[in-house]
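Okay, so here's just one chain, in structure tokens, the form predicted on its own.
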Amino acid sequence: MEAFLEEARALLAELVAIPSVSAEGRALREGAAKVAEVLEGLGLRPELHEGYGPPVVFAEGGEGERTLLFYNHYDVQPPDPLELWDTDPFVLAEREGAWWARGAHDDKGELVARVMALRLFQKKHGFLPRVKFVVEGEEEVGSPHLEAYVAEKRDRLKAEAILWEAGGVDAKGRPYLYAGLKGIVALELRARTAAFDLHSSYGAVVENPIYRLSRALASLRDEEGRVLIPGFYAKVRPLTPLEMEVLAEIPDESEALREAFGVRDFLGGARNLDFNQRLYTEPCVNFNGFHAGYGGPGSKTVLPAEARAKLDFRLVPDQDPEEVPELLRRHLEAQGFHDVEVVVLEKGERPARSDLAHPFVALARRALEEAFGEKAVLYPNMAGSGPMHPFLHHLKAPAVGLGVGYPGSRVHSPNEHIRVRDFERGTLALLRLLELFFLGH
């Protein structure tokens, strides 16, 4: 085992040493290089497919009469703030029993992980099994291109299961498994009430665009978070039995949850199954940031003339991102507020969940409970955003996520890492759902 992690080690300085950074469109021809490389030194057959966005990492090859279609990315997310890295964060580094850089875990160290639970089960059975690699460089900035990609490719990329990108363990160290992810469409709200910033004494008699603005995002919820946009839950599919019953299975956390957090309450005083109901199975609207007026130090009496207002909406299956805008203008018109501006920031994402009771679910939750020896927390579909609905809208295969990543992970933030044991059991894991899949014990 030891050769087995030195070699995944080599392996994730290799990928996390290339900046992808796709919000700065940065190094991604490398990137994709890069990862064909690997997946060819695995024994696959890689191309790049050009004309969606970055290029596409398409691989295939191994023999059997099933086949499984991984998903990863090879784009990652800025590094700043710099100051806040411990160390360089284009170079691996160990320490603390863990593996340290941008990518450690999103998402380069879950493409190794997947790789290297191939070439045990090479090592171990004789043979590569059949599989396919989609790895974009787009994740990180809403997979623009990948709906297209998908739909065009859907041929290529025909497959009897979906492994998604991520996974692992929880605050408690329970392996988990997640069958869908939810939609989401970033907007921005302005207001501007003057051609340009007025003395503040103009106060008494032309309006604030802070006030006008906040006033309209008070609208858009009530103080449990339910969303007051008419039409906003008409096409939230409702949750089946089985859904249900995975839900009351999840761990309630919301106690931990709050005290890590740091806050008084969750919304509407959720506790138990209706914490995890609300959130993994319901939509919600997010403010993200206000920006109006003076800021600095001290004072300065001055009226902006502008205010905005950055916000997201989670959504659940059957929801719409394209419609969402438009039944938030119509909100706002209604309200009076026929005056601010709603601009979409970038193309949303579609909710996707897997038919849970699909064998593969039922496989995946296997594989990591013989791997871990313990029970493992399936959820429905996690909170968090991804593009998993074109794969199953177009495909028509269960995806299923598992990983090597923990809750402290700093996904997104500086001093991102995995832990070296969870990337050992997570491999296994993978490993065993591979020998489960494709041998059947």
The other form holds:
Protein chains: 2
Amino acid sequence: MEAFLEEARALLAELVAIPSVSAEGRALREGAAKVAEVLEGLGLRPELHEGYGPPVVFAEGGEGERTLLFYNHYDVQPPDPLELWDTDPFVLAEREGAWWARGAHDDKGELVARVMALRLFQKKHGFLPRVKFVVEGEEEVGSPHLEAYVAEKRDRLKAEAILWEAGGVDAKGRPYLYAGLKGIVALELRARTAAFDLHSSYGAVVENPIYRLSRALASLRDEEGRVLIPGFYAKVRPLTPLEMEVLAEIPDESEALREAFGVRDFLGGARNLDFNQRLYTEPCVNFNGFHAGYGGPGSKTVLPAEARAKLDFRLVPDQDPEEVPELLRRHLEAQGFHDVEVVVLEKGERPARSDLAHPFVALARRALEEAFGEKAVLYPNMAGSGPMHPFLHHLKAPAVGLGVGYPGSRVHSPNEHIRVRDFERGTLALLRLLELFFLGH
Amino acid sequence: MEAFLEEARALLAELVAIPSVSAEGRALREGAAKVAEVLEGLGLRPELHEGYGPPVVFAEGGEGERTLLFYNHYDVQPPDPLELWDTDPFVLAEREGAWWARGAHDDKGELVARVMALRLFQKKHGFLPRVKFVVEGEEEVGSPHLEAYVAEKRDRLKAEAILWEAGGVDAKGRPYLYAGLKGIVALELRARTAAFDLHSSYGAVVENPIYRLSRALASLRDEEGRVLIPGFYAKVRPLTPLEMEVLAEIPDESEALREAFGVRDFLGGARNLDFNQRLYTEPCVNFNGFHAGYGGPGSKTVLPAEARAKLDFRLVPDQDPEEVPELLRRHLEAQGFHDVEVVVLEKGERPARSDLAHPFVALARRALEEAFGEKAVLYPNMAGSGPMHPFLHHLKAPAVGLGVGYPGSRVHSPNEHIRVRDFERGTLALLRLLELFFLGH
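Same protein, different state: after the form predicted on its own, show the form predicted in complex with a further copy of the same chain.
Below: every chain and molecule of the assembly, starting with the one above.
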């Protein structure tokens, strides 16, 4: 086992050394080339698919009657703020039983676990199973080209099941897997009330854009978090009895999260099943930022001309991110906010959820449970978003996520890391999944 | 007349060359010393009064049965943004019939006009009339020590009438004067909902501080601008018939302002008397800034932990700036905003309005009308604020403002200036006022 971990560490070190930051358009070709090289070394035939933003690394090969498709990405979040890192974000560090670097978990660590699981399978069973890889380079900037890519390459990507990019153990160390992701659409609201900033003494007669935007935002949800935009919930697909059952099995982490986050209470006092249902299977609106006027020290008697707020909507099946801006516009108009403009910041991602009754979900859960020797937690959806929908839609196959992280992995933050023990067990779970999928035992 | 303007220009050039920016604590002693030197040159006895922030320049002298007190200040606003100035803000420039520099109007140009009016009086009538000067050095940062100063020096400051710091002609070129200023109190509201920023996917269960603060701000006023804080209007003194009459005489500038500001309409559709009443004699709340979360390009899926807004209340007699924060706190508590903190940014200034029936008001108006040869507009209050209250309160004397500016003077902005013609006529109006006050004709 020592040798396997040493091999994994070396591979991860090579990958994290490439600063493939998609938000900055940095080292993306280099990242793609390195991934192609690694997959080729595994015995797959890699191709760089151009024309969809940074190259998409596609690879296929191996033997078997069925195909398993891996979705991963080689781009990472910016390392800022650099001063909060204990070590160089682009040099793999090993300490305290963990591997530290930008991308150590998201998503280079996950990619290495898959490569290592395939190497272990090959060594143990004498052949490479029939797998495909899609490793994109702009997941961290919202995968703007992936929907078109999957639609156009659907025949090349064809597979019976999809392994999604991440996962691991929860705060109590229990392994978990998930079968869906929320959709998202990111917008900006802009209120403008005058041609230029005025002295605040004119506030007696001139409208204030902060007031207008505050009222517009306040009109979007109620005190318990329910969205008040007419039609917003129209396409929400009711949970099936199986989905409700799975949701009810998720342990109640609300009190631990409440303490960790330092919040007084959750919206609507949600706990237990209500908490899990809201977090994992209900849509919501969230305000990411609000900026207007003076923000420096002390006071300034200014009446700003404009105020801007950024918000995102998290969506669940079968809501459509392309419909939300129009519903929002209609709502604002109906409420008299003619002075508030709606700007779509990102095209958005559709919500996705695999059929929980599909045998692949049970198979992945079994693999996890056998590798960890304990019950695994299944999430019908995660609270977050990702480009899972085009895969489910075009390949007509289920997707499940499991991986090598834990809640303290500091994904997107300084000092990102994975614990070696999580990596080891996560990789063995992947190996077990390959065996169950390709060998049937 | 050429010689008089040349003398004024030279004096103003000396004063604006001192970058006495109070917000930056810059060159304030130098500014005070120069003012003392100028007043001494006039034949007054200057003193630097210490212990009230930057030195207050006090000066007295001259002959007469009554005393006229001039209030001015030697500090200026920061010149930023420097790149928007056509010439060096601290070097007086003359072009297009105007004098350009930081402080050219506010308040060094006004001070020079007074000095020149006194020189002209002396030359014409052979003696210096009995005047006092209070020239402070922190007007641009809210005059935090002036109330204590006036209270403690009330005997030294004793005068029958006070000439306030600024004024000039309105957009149509009509001379105006004013008899009061609104009060002000500047506050910050802070909403905090979690210990640190979270990923926005938690917005499904965790409260958002932007939502809380938006709702809190929206609760402070109605759509027409009326403040909804219980007790806010309790101490507003009703306008007297004379004040209403004076207000009704103010020309309706609302349409010109609406066009200049690029606003659709004024709050409550106010025009004419309603407009003037709101702008000059009604209190209001104004939002100066709102800052929370992400404000950069594109989107960021963050749920911020805190949101902050700055606001100011403009007050009218007899509202008390010290009571407003407590009324606000009680209102927020009653509305359930236990998570919103009220922070007082500046102690504030009390509203002030002189008795419009006092003969000095009529005398100042007559001086203006004689110098300009046309009807002068009298404002019971200006929309802005200033430290007039302690003078009215402790000296039991009326204060009136008139001066040498115009609406395009760009006070507090790049390319501040006064037109030489306005300076000339404004100074002659001051001379006429001195004659009417001291000679009775």
